[in-house]
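Only one chain is shown below, in structure tokens, and it's the form predicted on its own.
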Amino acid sequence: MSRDKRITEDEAVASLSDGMTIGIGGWGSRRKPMSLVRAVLRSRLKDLSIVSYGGPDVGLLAAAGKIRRITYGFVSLDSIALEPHWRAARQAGAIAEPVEYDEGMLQWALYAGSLRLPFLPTRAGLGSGVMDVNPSLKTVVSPYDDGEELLAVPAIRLDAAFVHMNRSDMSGNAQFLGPDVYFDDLFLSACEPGHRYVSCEQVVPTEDLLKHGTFHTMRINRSMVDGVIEAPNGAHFTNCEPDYPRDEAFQKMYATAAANFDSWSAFTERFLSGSEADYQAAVTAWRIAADDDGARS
């Protein structure tokens, strides 16, 4: 019988330690494991190394001063090009060790980590500014007749990984139903066993998984997962297609609130000062109030 791995966000985060390297799945402002990120915000964790195709996960952790090192392909809210907290942190020099990779290089680094290889060769990044901002990167020469010089992307190994899926069973066989897996399988595979966490919109019986999608949506299996968190609306305010779209109005309000200390303090007090249930209740109340204001205008 499969083991029941269901836990809460706070239980998952309580298992982590300062200084860990945490990979966060999703892509920009798409299907981010935001309930787990909010649990990190509530914790005392600090000096974290983050690996992400970044969105509001990176922005929130940067605003809270949780990040010491980050390896990233970009940090964007998609419909808002630059994540405001990330931009402010970079301009202020608040991130001690930023490592900026090409998107393909980051994929290759995670893939190398998943294969337990020290590096993988690639043409991505060659001849670009990525080499200038990462002087520690090295090249290798093909041992075959072509003799081509290639970039050796060093493997990324993770201490913990967070991803958000549409569905999972209680043992961690998880399923995406949107357009893309977003390399979430690589984040889990590049992580040491023990702290690989999948949050999901709904935990369902194993036999029901293929009722929602075909076999190709089952890229994550129970051997890759140590904990399952049932988190309805857990990716908010990013999207989790087809369950819900990105909350563009909330995202715009979030970005506007980042403009100054007072507005951000008010946002934090209203939405981030309590539990995940408090967050979801505050979002619901905000949406009702916004709808009422729209009806009156």
Given for the second form:
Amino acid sequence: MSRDKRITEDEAVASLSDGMTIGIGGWGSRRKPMSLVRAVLRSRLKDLSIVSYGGPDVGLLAAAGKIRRITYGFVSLDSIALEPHWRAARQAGAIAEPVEYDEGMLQWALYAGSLRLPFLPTRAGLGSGVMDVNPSLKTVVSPYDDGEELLAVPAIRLDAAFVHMNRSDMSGNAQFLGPDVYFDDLFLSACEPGHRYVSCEQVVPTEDLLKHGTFHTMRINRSMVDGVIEAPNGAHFTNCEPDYPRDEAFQKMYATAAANFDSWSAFTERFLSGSEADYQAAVTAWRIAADDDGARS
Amino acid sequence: MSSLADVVVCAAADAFRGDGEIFASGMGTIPMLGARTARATFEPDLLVSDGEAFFIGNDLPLGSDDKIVEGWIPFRSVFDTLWGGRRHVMMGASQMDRFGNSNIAVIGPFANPKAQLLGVRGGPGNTINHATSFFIPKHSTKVFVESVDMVSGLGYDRASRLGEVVRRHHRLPRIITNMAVMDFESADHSMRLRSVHPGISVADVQSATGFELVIDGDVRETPQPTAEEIEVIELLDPRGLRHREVA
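In place of the form predicted on its own, output the structure of the form predicted together with the partner chain.
Zooming out: every chain and molecule, the one shown earlier first.
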């Protein structure tokens, strides 16, 4: 029997320190480990260096002033193209070190990190604004006859990684059941052992994993994972197909609440002032109220 | 006379003409409709996606889930495909200069932006690896500028400085707007006015453009859709979503 690695979001976050580099899986507003992000919001952690294909994870952390540095290819809510909280933070000059990469460069940085290589070469990014705004990026010349100059994307090693899966066993053999694993396996592989956290919709017995999906879905094995958090609806309000779609109405409310200080204070008071259980209860209450409104109108 | 949206969709489809068996990737309603229209008519070998993670084998109407899946294309495979050059994307741009340098990242200086936009996304990798066309719903001097604030997609001047391999892979076939179609088929690869949409004059387009366009003889009118094309577009967009993007 393998080790029981189950912990809570708050236990996972309590193991982290200020200034750490944290990689967050998912893509845009898709299968984000939101319950872990909410635990960071509850904590005193600060000056974080975030690595993400950014969505509301980045928006929430930016709004809370948690981000010192961030490496990203984009920040978007998908169905709402621009992330208003991220925009507000950037436009206020509140992000000390924004490191903007091409989407593929970010994959390469994580892949190099996971393979313990110093860099990986690519053409993506050469000649673009990415080179202009990241003057520390260097090129490398092919040692073969072609002699081509390529961008050497430096490896990213993470101090901590958060990903959200559909299913996991208690030791961290985890499955994605939706259309895309995104780069979640790379976030875990590029992370130093110790703080690699997988939240999931449901913890199941190992022998049941293949009842939930084919072996192709088993992209995460327990050597990549230090802690497993059972977090039903943990990706809310991002999607977690096929368990649930994005909560578009809630996302819209979240985005609208960025309008001013008062509306954002009301949102955080209502949804983000308590525990994860409090959050889920507040979302349920909001949904019942919205359904009642809908039924009346 | 057909609607502007139908003219624009056909112009978008035409950008994929001759592409063969590659991934025709459209970002947004009209580019996606353009790719699907091209495949449903004159370019049947194209692969088109549902915008999520699957290649679809049937002529799928926008908004419909009734799809035949003919392949799996998660983001990692998208990157592999595009770095391998088997793709032609049609995407948007908030700014573009005369050589096709495009910006979707930020307005104002990067360190202190006036407006934070999407980020460069896949722009650098797309433009350096394969054909990249653009759809711009509102042609204006705000979009077509002397100099973009951040280069997310490479124009011809920047690409040509990167050597022979990059020059071979880099291509910006078409820029399609609500007023006109542009390309870079001029001596120095600066933007050329290819055609103007019905009812629009060359002077209209020039005055909505923040730099001088190359005008190469008589500029023709963007073709009107054929009866067959209109039938296909109606089938692919029965709810008329295309009319919300251009009017």
